[in-house]
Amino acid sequence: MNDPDRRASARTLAVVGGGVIGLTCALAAADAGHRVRVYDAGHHGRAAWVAAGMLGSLGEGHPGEDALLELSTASARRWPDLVARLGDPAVMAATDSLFVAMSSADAHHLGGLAEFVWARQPRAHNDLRAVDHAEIRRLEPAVTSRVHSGYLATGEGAVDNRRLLDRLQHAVRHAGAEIVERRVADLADLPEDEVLVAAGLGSRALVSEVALHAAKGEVLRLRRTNWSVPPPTRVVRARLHGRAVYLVPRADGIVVGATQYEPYSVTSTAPEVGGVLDLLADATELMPGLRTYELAEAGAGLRPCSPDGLPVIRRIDERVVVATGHGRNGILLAPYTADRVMALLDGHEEPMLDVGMTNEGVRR
């Protein structure tokens, strides 16, 4: 939607963050006719900037998070409609995604994972099935000979980060919005009639009733040479010998993660020398192949989060709404966060939730 007429008599709304969470949402206000500006304060330290993109509704199902995991499946499928929106089908980097153990007992914790994603989701028993040994050969024959089995997810992929990012830009101003590159202190500075504030962990400092802490979290970049084999078609998430690993496709290589910190240790933003080694190790255990590429980048990310771990959707004033605290899943759970956040512009201040969920599923 860019109508003139409409978009001069409008509200205006600011956005406070130009990840992926703000951007989303900045283009949902101005598809609908707000006159919307983003106060981006760069990519330093943003968290979707060295993200794998993975859009996990299943694979982030895990025993007493019921709540994101009806959540996540909600947003998973609102993803389809926003890769159409952006009008760039290679922002997706894959469509499947592999589960691999590599011993029994990997085996057994994955299989406790599917379990309580089955209960919970009765889709679930067509998306996510067991595939053993050979099967796992065949779908990815890069993929280790010593992996014990795994489950299939159809429909669980992923995408491009930083492409995203960059369509996302290009989508937000050609549908009329303004993006000013500013880092913002203080709310009442901003002109704006409404204001969205949208800024990772930096939403505390703004919006003093939200309460977050950082998750640690490092990945590396993997560029594939003329020596290398090819990246796996699919995502690859491993369970080895108790941590977890995961392989994700790129147009020049694989993104491998992720290391997660506890609160307490986070420091710096600076890749530590230890999660770095283990994430190499893990992956050229899973993908020996992996050897022959170059590493071309570690980063490290503070993830938001919230005490209970579900996002903070929701409206603090008549001129305030914070969307923040969503943890690994950012951009997973974008397209349904621009949907309650259009929800609460709108004026609607109880949950939109899909058939199935619980009222429950989002922090208000």
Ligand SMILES: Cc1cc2nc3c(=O)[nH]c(=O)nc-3n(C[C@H](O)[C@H](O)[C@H](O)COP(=O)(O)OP(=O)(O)OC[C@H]3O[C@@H](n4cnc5c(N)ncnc54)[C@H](O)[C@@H]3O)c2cc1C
Contents of the next structure:
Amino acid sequence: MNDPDRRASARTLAVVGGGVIGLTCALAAADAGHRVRVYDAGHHGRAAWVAAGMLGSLGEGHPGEDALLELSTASARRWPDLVARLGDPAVMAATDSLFVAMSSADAHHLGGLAEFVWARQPRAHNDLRAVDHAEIRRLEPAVTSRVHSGYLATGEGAVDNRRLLDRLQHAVRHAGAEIVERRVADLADLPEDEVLVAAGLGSRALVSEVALHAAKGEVLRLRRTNWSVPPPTRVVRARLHGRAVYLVPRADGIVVGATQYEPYSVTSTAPEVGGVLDLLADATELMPGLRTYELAEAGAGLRPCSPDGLPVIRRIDERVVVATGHGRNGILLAPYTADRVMALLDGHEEPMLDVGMTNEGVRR
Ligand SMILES: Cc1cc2nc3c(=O)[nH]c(=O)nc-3n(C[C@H](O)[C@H](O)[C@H](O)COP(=O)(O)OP(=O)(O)OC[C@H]3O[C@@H](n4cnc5c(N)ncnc54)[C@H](O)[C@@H]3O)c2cc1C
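Having seen the form predicted on its own, could you give me the form predicted together with the named molecule?
Complete assembly follows, chain above in first position.
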């Protein structure tokens, strides 16, 4: 993994961007013997810092996004190895997700999504199953008694995104790579043999071939008090008033997410009043006991989105590879991206999905 002979002979790699994508790729490259330096402009504006950390593959399966479901499922399977590599099981904040419908119309909608996932991922029959009102109440007593029915996605969990970033930084350094705080303005200024641009939205300014737009989203962090009911043990996801809301457990409370405004041309990452109000209203309706939690943080971030919703992971020229455009799923897709980037650095251009379907037009 960290063989000095191999490292001495290896080519040097600059990774531009120290978010979840840049760090996961940097770790894979350092483990493979590359001499890696990560250039990062800092924590401000990093989407992975704001994010909720859901590893939502089945729950992110929407008709028309077949290729994304394939990539998501492929990446979800790689997560246990990444957590083992980081050596910290507490990076995982939850291991299952519960999708709840508040009405029969919602239940019908959720049922359609489940049918889509089952059709595309036959193996998902083992991992995604219908649950009725009584089972939801038994599984998660803190969820409102007004729930109608739902689906339990076993194995579809969440990570503590901030702990993950911390552990990734630690592992990258421990693997022999360097992390320097610097905003890169021009790739030509970098002395390394090869460059990976993984700067999220910042990739636009460095690689003109890549089209990206921002999708702004607000997230709340709620802290449990001594007199609060415990948070759910699973990720709980619902639609209320036509809006998606989810509760993601943390050791000290719950992350509530997330709004989405797309396309978004403003670069401000200040949370907006309307977004915070909607999240609070929906979250407390879904779990009434949240009213006694403390509002520890209201944050907002900009998801780096590609025009077709798929990540852009490809070679730009002989020296430069890019990995960006992960939209709402960048944390989930990090291990898959790292494998794909390593294949590109090793000279393999062919697609490498490890799931059974062809995905013409998928930029992998
Ligand atoms: C509200 C919200 C909720 C989300 N929830 C989830 C979720 O539950 N699950 C999930 O999988 N994903 C989620 N996401 C999406 C996820 O956060 C992103 O897809 C992911 O963070 C993208 O990773 P990245 O490394 O490409 O970009 P970022 O995390 O944005 O990191 C980019 C890094 O590059 C650096 N940088 C930029 N320009 C330069 C430069 N010129 N030179 C040097 N460094 C530079 C920045 O400082 C930053 O550190 C969410 C996002 C938001 C906003």
